[in-house]
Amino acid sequence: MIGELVNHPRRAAILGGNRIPFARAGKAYRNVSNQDMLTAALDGLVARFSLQGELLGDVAAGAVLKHAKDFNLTREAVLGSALDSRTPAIDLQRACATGLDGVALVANKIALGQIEVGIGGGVDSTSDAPIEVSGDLRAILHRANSARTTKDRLKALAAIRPSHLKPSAPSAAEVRTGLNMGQHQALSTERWNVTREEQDEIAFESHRRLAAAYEKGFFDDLMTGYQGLARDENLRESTMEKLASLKPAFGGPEGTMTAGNSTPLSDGASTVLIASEEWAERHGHQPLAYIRDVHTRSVDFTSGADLLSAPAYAAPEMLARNGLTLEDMDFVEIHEAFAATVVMILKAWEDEEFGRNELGLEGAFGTVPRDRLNVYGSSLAAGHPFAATGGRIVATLAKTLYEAGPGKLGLISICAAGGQGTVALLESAR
């Protein structure tokens, strides 16, 4: 289906984005909800593009972690924003690829002529992650709730034991393996011989480049301050020596993955405004970039594939159907779930055997020059509120491409839980 859209004459244009600074878990945003943050990100976009009272075609966003009461989170955020309250909205979720998939959903509707303008994005709060009761306590509460008499209700509640009161905290562990993301990546890190130095270099550059982007004002029209934060809370001055001094966080005592080269638990929200060229012209907006293609791929990690490796397959497939190669990409954005994930994907693309056996190519897929990779930093420095990461990357790359000039191309690669990965191809609209 997506392949049929590649040559569709109606292009989906990225006009801009807005996010709130990302915060570390339990810090600046500890008292605000997913709805609060998504509404703030939406209202910042509304203000920037004069969308007050505008009826949009759709708003597609979501959260990986949300309370049951937030089943209609995005619609509630729209209702609380300055948009026309009749603007429809949809919640979606593909783990860390949620934000990018929200952008893709809106872009596809525009490409098909179903809507003229919409917003994609995402939000996540690890500070306000839902805490579940135990299965035994839940069963007792259900029995008490359905009891017809006070006596029966008290009888049901009398069955509660201290052991039933232990809460069930949210977990990032894969259901089928019981391993969390870091544990899975630690296995892949060893398999691909990713060194500590390679990981620390990725982390160091992420902080250095994000800091430089702030200094040059790159994010001035991509971000709105919130709750006293004007910059991402995780950003800091770092050195290779400091990074090398950190103890392993995953992979045991001999592991190479640390808190410094892994993304921290974070809170935040991001939004991206997408429209037809006709709508943009009528409203006096210059598009930054066009969305040429989006592709999602999965790998069978239950049979031994690397959990976070799906983008290593998805990107070659997407570029091939567009008649492009990795060498054609002027900029490449690889989500830094872990620095080791970035290195693993780069190594896979550079590996002759992987290219032949896994991708069906004559040799390696290609090499990404480091000066084209995550040029304004990425998740290791900015933080990684799961569903908000896609919107951050799309808006950043769209502006990067616009500033670089006509004909410039950019690739986005985002890995996700469940062995999934979503990639996107953007083209400068300048």
Given for the second form:
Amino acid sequence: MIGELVNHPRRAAILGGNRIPFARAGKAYRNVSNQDMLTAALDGLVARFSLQGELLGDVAAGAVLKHAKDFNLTREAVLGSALDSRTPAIDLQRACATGLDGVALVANKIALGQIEVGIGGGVDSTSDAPIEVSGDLRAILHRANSARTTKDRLKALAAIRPSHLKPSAPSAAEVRTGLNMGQHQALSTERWNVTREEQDEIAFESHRRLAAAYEKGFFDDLMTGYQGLARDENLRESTMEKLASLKPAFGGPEGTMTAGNSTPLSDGASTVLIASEEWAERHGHQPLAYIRDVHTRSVDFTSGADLLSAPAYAAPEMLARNGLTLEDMDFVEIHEAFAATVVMILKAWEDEEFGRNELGLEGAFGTVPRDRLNVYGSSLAAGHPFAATGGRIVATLAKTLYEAGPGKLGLISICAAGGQGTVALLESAR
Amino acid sequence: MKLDYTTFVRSAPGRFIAGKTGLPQPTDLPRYEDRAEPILGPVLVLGTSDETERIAEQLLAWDGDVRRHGDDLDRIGTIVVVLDEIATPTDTSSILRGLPAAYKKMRVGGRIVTISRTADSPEPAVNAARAGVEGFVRTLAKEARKGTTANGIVVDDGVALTESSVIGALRFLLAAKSAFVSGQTLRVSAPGGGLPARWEAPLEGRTALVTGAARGIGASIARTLVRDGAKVIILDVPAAGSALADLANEIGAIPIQMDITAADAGRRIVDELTKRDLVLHVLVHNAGITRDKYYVNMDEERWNSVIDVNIAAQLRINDTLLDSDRVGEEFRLVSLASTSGIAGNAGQANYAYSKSAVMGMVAALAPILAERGGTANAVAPGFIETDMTHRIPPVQREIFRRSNSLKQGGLPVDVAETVSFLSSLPAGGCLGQTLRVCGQNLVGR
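Based on the form predicted alone presented above, generate the structure block for the form predicted together with its partner chain.
The complete assembly is shown below, putting the previous chain first.
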């Protein structure tokens, strides 16, 4: 039942995170696999927290774009890492919320006293996205594979026709609507009257703030350089003028969504170390933040709801059951799938009608001051390797809260395909 | 197949051709992993002073097969010549009487070490006698074959040969750890910081920071310091992050990703130490870069970047660190110089400047650190087989390899062993020196 107060037996603490810099599709990480990247992200975390040979309670991670052979991706990455090889692992997937849900799974186990320490995270490579063969070719290959004699095998393979060889490229389209995510958001963008300027402003701030964070060394202990990359490859100097000059990418010739205010296809991996307070103390680690709550819900976009609007519902529900309001949040992290998504969610929360009709409140849910929103930049600048985004945001917000001091609260909002949204509430551990 | 003289000359046909044509035939040098015992026996100890007896006793305590005469021996592993009391150059001949015969019997990877007094006596005859030892040792090293090395320990007046710094220097130069150190004199000018509780782990209880540790010599230094018992922090630039993490996981070290040229690098190191509640006993400035170009074509960027990484950053970090409360007892600073900085090297004006500068830095730092029981020294590698030297064109590389008394390039571990020695307690008597690890390279002193 939604709306009931969650009562955790004990607090799950975020001790830190590690990610590899995010790369643009087809660039720095074009020759590495999901498993390579996830292993590197794990190993960097192991190194920073001296977890060599440690037996952890669980590692929960996953990828959105996954090869069939990678069915046990996370476990394989654990085996390739410096962790104790007996550490168990689970693969999970909730589209772009995968990383946050991985963190939630581990945190919940800790909260319930089932495990003491674990890692949540995610990885995605758009450079090495799986390419499927046609159904006909698959049938032929299966037949050839099970043939007992070479003759039978050749006979089976002889059935291949040129038309069978056309690969089916992976598609980001929603199965039930046939529209891809950008096209869906373009509809929402129009419906919510999100302007080009509002979107470009979000994109500009994302780059500016992420660059400033690197400048002050904020990511020194959140990142491990990989394949010669020390910073997110997508990060660049941008101006409002430059952003305004880009052609629309979604929504037709009159569209407002561009390559500048939409997240680029990216490669990367991220991990978060979560533990009980006892474990943290025993190992000499200062927690950064506690995970107070996590909540997921969906919207029925097949009947016309905005595909990426689920967090607009999930966050108010989660805060309400914790007796909190938007004004109580010191920091708000809204994943920038598209700048328009962020603006849409902010508008929904500021909208009295939406508050009354959709959220059952007396008025609007509230306003997020811009100086509390994505303070160290987000996906538009960093890139968005789907399942890796959650771990990036959790670790960034946990450190932000810790540095801000006692009692600070932070909200994470991540939208996902299928009309889903996962949100989380973190509290400073200092 | 790659062109590699050393592999070729060790093959059967290679050996044959080399023997007929007089080409150099480098010996496979035994390292610590091949020979862990401190002394290669039998040991011949020459000398007439009372201190000679103390040295012989020390060698016996290390399970050495110690002899005072070499006549009845077929083979000799180690020769220690104690010349501390010579007052005129003519005093040497009686002490060295048995040496030529013994010298012929040296085993593979043998060791010759002289112990004498520093040539800073006001007495001309005494000073001449002492100064002569250096030329003699350097010549022994040049004539040595089969991987034998010859080195000298020179001890300042007032420091007894039984002091821990002399013992420590002797143990290092006799061990396989000093395989690529030859023709050098190591000066001991103070009693030193005591002996380790266990020689197998001379850095036990000590915390060390190594910069530029992700690869090559830096990684080897980190591995060696861990092997010797230290808790090690490894630092390198963020772009080398995953290599650094892999090494950290391999040896159980703490990784710090940081560009040492950042203005606040020192403060961030101090913060990291504070956060982890650590004090530093050893700082190894290994990080370095080359930007080679003939000086007439060298632009400002090439010059500045090398100067900044190789020396300016070290000075800044030292200042911040030494002002902090994060420096422990018996602090040891070791900085990487280079034989290029001693002899110069065409195309490396910037690099040579920075490496000479390192030698100047440790010389001036030593007395400052000595006030608080610390030391500062430098290690100057010659040709070492690393990714960096493998980028040198093959013919030139072969020439560099052959132009030392051991006729081969050294290994990163050779540099690492010397760094570890200078990081240890007994090296407390080595103040502001630059010790070469070059197989007695032909250039420079």
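Residue numbers count along the first chain shown, from 1. Small disclaimer: the values here were computed from a predicted structure and weren't measured. Just so we're on the same page, rigid core means the largest C-alpha set that superposes within 1.5 Å between forms.
Fitting the two forms on the rigid core leaves the C-alpha of R153 displaced by at least 2 angstroms between the two forms.
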